[in-house]
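Next up: a single chain in structure tokens, the form predicted alone.
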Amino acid sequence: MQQWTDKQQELRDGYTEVFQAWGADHLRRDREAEFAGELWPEIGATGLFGLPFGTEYGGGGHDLPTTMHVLEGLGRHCRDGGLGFSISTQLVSTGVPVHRFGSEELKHRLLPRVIDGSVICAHAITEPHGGSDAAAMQTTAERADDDHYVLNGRKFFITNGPVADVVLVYARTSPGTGPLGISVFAVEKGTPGFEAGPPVDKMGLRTSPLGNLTFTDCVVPAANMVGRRGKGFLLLDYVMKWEVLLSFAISLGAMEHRLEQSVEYAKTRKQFGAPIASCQLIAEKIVQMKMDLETTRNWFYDTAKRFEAGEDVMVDVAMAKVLASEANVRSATNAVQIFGGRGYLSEFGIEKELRDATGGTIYSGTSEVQRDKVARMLGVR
């Protein structure tokens, strides 16, 4: 079990209240679908979109384990999942590439503002006809002098891509199809040939807003380029694992509040003289909620930890996200039971968590997907 300092410890509680403040309206939120952009530049003070990066970038300069209990801390306190979902989303779509990979040049023209959060940040890499298959992503970058590149085409349900300030788009910058020859580029809005759609309806994280782009002879400077060129496909490789690790974490903080209050109405709620808690089958449900948030959070703190020592986890971050996004449905459905009807009813926010807890087996990587993968490495396919 993940032992944490009382520095780490000072850390994540000192998000308490304002996490806490952040998620005050998420009814409201959810209902109308409406995205708190107006909170970004607050975020961005408290140092949240910077835990991981350097502090020459006004980062905060912590650990990947530390940042994922900070995001824990917020999946617990902040009922707004959407909320949680977008600013994962800020971290490891434009923060951890252009950190990693990024010129210095790059770096400190980027960075200190996705950090301050005077930009809110996404990541194309889905197409309409690829989903899960960002190996036959067709959108091309054609490289038009030595200074500047030129993109066409168009991304799919890309999160934050209606309302984000600075995109890092995967295109092919050499020809023929599968992860060879894919490039990333960090296009601002405003950039002539950059289109954002409007939001998308979706059943959930409602506030995070989901919508499509579309890229037509749009000119992007060569210096825009993320890491090296043809290298895009190692980059997304890198981006998708903190992505699990990140946006998962938040799923692991969420899953306890829902034990905690599952626990608490069980113990209060009488049916047939008798707390529901004193039925077994009410209580086999704690139980298993209990089992898989342990289960979830030691196998990602052990996978984050064995990441950052450089080991190969590949097959460890398939399993985590397998194990975590599904054990998250499962925690949402049997809060919904143990609930009720008051689960059932959308003014006590319970409904929400599951529709919420849905996009989990499909984003980043379906569970089918994720599944092949460990099949493969098994050499079972």
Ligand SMILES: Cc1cc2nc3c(=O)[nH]c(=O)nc-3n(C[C@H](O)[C@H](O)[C@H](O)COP(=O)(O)OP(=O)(O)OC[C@H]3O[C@@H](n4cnc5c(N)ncnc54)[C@H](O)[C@@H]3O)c2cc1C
The other form holds:
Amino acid sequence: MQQWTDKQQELRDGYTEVFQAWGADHLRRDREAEFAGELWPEIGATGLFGLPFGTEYGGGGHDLPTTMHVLEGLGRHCRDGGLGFSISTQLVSTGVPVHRFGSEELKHRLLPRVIDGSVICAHAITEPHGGSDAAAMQTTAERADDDHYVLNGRKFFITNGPVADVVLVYARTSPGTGPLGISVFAVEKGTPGFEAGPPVDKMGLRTSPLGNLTFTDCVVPAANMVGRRGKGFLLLDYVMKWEVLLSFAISLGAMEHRLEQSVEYAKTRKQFGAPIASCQLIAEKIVQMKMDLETTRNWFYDTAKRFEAGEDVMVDVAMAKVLASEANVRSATNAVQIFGGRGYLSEFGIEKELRDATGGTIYSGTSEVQRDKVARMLGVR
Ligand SMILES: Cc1cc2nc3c(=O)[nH]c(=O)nc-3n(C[C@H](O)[C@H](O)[C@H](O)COP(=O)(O)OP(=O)(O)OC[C@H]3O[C@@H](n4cnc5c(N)ncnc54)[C@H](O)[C@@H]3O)c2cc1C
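Since we've got the form predicted alone here, give me the form predicted together with the ligand too.
Now the full complex is given, and it begins with the chain already shown.
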């Protein structure tokens, strides 16, 4: 089991009040699919967007497990799941790749704005014809002259896309198909030829805006390339590990909150003259929620430590992603069942947790694609 130092715990506890405040209006926001973008500078001022980044750029300089521990607190105390998802997208879409692979000039130009929340960030990989098969992407970035590239293509399902000030766009710089020849560019809102569509309506994470982007003869400075030309897929592989570890750290916190709510409800709700917790079938659901939470948590922090130590954790992250996303759905389903009819009503916020959790089996690589990675590692595919 993970042990935290006093300093790490103080860091996390210091956020509890603001986490609660940011989620205070979550039921209305969910109903109206409203993104709390006005909070961005306030969130930036707390240091949350900069936790794992270098202090020279305004970041906190914390390690990955510490960052995850704080984000787990976000999931535990902030009931706005969509907001949490947009926050983790801010860190992983742009902060992580620019910090790890960006030129020093780009880091100094971009990271302070990512960290202080003066820009909202997104990353654009998925296309109409390239979802799970991201390497089938068709968006192109052709060299116009020594200093510029021209982007053309469409991107679908982009979290924060409708409101993003900076988007990291994955595009093909060499003809052909497959993972080779993909490069990554930071594109700023207002660049001629870059258009963001409106938010699309969706099942869960409704407070996190998601939409489509179009690039039409969009001229981008070569200095905005993140990492090396043609190495975008390696960069994506690194970013996806962070995305899984950070976004599902938030889910861990949500699972813990749900477990506490379910225990409390099962102990106080009486039917047939006794608390429903005394029914073995209800207790079994609660025990399953606890085992799902602890198994996932142990796996996550272990994987994060080994990732940070430079070990190859590709398959561990794939398994972690399946474990976490499916445990989250199971935990939310169990909570709905324990709360009975109240679990099904919107006003209690329990059904929203199930809608929010469902997306987790799709984004950052579907459950099927992650299982496929494990099958290949085992040599059965
Ligand atoms: C909430 C949410 C947020 C998202 N945010 C972003 C974002 O910020 N940026 C971005 O670029 N994208 C984003 N996406 C897109 C996401 O990455 C894709 O939806 C995902 O990769 C799946 O692609 P697809 O939807 O095209 O489904 P498809 O790839 O068409 O898959 C359809 C079904 O076929 C299965 N399948 C496909 N290939 C295989 C295979 N080889 N073996 C077995 N089964 C297979 C899939 O598992 C799935 O069940 C987001 C999606 C969601 C739901």
